[in-house]
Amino acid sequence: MKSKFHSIYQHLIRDIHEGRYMPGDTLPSEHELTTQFEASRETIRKALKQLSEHGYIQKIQGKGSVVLDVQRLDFPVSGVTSFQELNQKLGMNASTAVVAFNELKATAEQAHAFQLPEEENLLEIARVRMIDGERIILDKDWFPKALVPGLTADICAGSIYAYIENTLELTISFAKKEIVVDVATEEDVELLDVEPGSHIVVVHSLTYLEDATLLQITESRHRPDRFRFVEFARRHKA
């Protein structure tokens, strides 16, 4: 059950991306939110606490809280999150589709990224992500089998990380990730809204479990007019 500062939180995110709320303009006060929403001014400060970290709002003080600039979805490029939980965070109205679900040996490249013996068996898949009915994000992911036992093309469809740590509990813990520009590929224009010849936003990353051990090789596929990949940074004096 999601508490009632987040609801408030994805509540607010919703109205500044559907322009109720504009960059440069100021939310209401804590007082006037606190009545709108019928919480405490302690549950208020906490959801505009949340605003404030995640980029969306700044802080003046003798002005209230005056919203940035988030016309483009903000993928972040530190942090290890799945794009069920940036649905959830950005309130963006979007599906997956799952194109590809298969057991293939592994590359010798692979294993060794994955410390396996050679033709280990992994699961490869691909899911397209949809954003207000558009194509603009393909995943390509690769597990190996042993450590995500009982994982199925309906799972994917949801959220892999929430199987992996809530079914197998597994800890996710940190991944290591390099971005590059690509140009699309027959299989893009395939899978995507885009066009021959087109820019790909490539996000190649390695996650491991809390343990070190690699858990998923990525490569993530982004149309870049739909994103920009931000790291938002707050400066904390010591």
Contents of the next structure:
Number of protein chains: 2
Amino acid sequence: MKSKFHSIYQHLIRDIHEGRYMPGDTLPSEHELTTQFEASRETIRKALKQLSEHGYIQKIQGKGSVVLDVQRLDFPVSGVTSFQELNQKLGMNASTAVVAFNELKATAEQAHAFQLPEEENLLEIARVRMIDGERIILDKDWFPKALVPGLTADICAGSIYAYIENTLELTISFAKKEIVVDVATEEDVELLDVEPGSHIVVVHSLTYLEDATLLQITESRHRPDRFRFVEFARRHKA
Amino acid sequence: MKSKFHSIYQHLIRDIHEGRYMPGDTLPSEHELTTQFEASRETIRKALKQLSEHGYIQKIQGKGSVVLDVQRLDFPVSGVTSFQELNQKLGMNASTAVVAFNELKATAEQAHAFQLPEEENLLEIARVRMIDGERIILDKDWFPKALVPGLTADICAGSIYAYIENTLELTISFAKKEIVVDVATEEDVELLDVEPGSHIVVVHSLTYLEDATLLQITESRHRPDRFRFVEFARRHKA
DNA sequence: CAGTGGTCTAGACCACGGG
DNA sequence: CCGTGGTCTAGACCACTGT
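Starting from the form predicted on its own shown above, please give the structure in the form predicted in complex with the DNA.
Following is the full complex, with the preceding chain placed first.
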């Protein structure tokens, strides 16, 4: 992204993070920002719109753009973010073990979800995430094999997202997620540090590319005492 | 909202829900929509932007706006939505019992969160949500008393949000949420149909008005087997 | 009243996709 | 090549907030 409004957006985020604008302050008016960034007002407004959507500011008509307290939000499990990205950002003492890497035929249900001909080949990957020496998360992923050529078990031990976005140059665009609580399966007990009969938090995700093709189905199974999900949401009236 | 782009947005949503555009179809081009709605292209684009953010369409450069399959998303626990609104929308067989309605002094922590002088009066409300005859959810809310004049236990048995938005004419704007899993307290065991020692899904929320003042702190405690949270999220690269 | 954000317009140029 | 969406502009008018 090298668009003008996106640069302005990032510039203002940096200003907020570095404390040049504190929570409760109002940003300079849109008119002032047009001269500061040498941009038209609509361009400024696009940048402010994004800041507002991401929880950085609240726009108040007649007053200005008030900076919100973003401190309590800095654990962005919400949105579309990979475990490795979180690991780096938060400096978690984490590691990944690949426990399965199989090629198999799609089931009827999977073929339908991926809009592929039945019996198309899928990659099935299972990974255990360890944090501070404990096995906390079991991630199970399915990809259409044709979409991720060259993907190896070694790559899966690092960041699949980095491989997809940087090496394959695919653009991940959006995801649908569902969080439910399930009872631990035998597999959970075997692979994670959980007791039989314990609850497991299950995050199902469907991840899509920018042309709206389904790239990935994920089932992420979390030990409940280490699960945390944070969201910023705006209200949309009916 | 009676803005032009919002009417167009709603018009297109209705078209999608009523099947005039099916998943996989492309909407008419932005140029065509300008003549159809007698609006400028930027106005059309504002409407399409919202459709995109809410998961209705995916815009693809050079091609058009593709309609997504919105069927799997129609359980919007994500966003800022009240229990009563969900109840109505989904036709749940649900009821609410108010189990506490107290006026008390704010703790230091609460006073700080609400940015009120210490010892300001708060309302503390606890409600049990029953679905199909089972006590599933315990909601505990705190409001600054001054912000919700006239709120009674009777109103709390219905929709507090409806009272706030329709009667008090306040506008709820955004919320920060956190989902964690806790072990059932004695209070949970007493008020909900759960076993001692069971897990409880806890949703902490901070709800804000459009001038960014904190209106409400909520702790919503869910029986795990009936908890479900669905989200649509777009990826924002670092 | 002046200053703020909210909406809308008409036109321009660019980047991408597909024939 | 044309049609698509992506960005940017300059200017206009309105609605709201505060003095």
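Numbering follows the first chain given and starts at 1. What you see is a predicted model; the values in this text were computed from it and never measured. Under this definition, the rigid core comprises the largest set of C-alpha atoms superposing within 1.5 Å between the forms.
Comparing the forms between these two forms, the C-alpha position of A39 differs by 2 angstroms or more, with the core used for superposition. With the core superposed, T185 shows a C-alpha displacement below 2 Å between these two forms.
The Cα position of E219 differs by less than 2 Å between these two forms after fitting on the rigid core.
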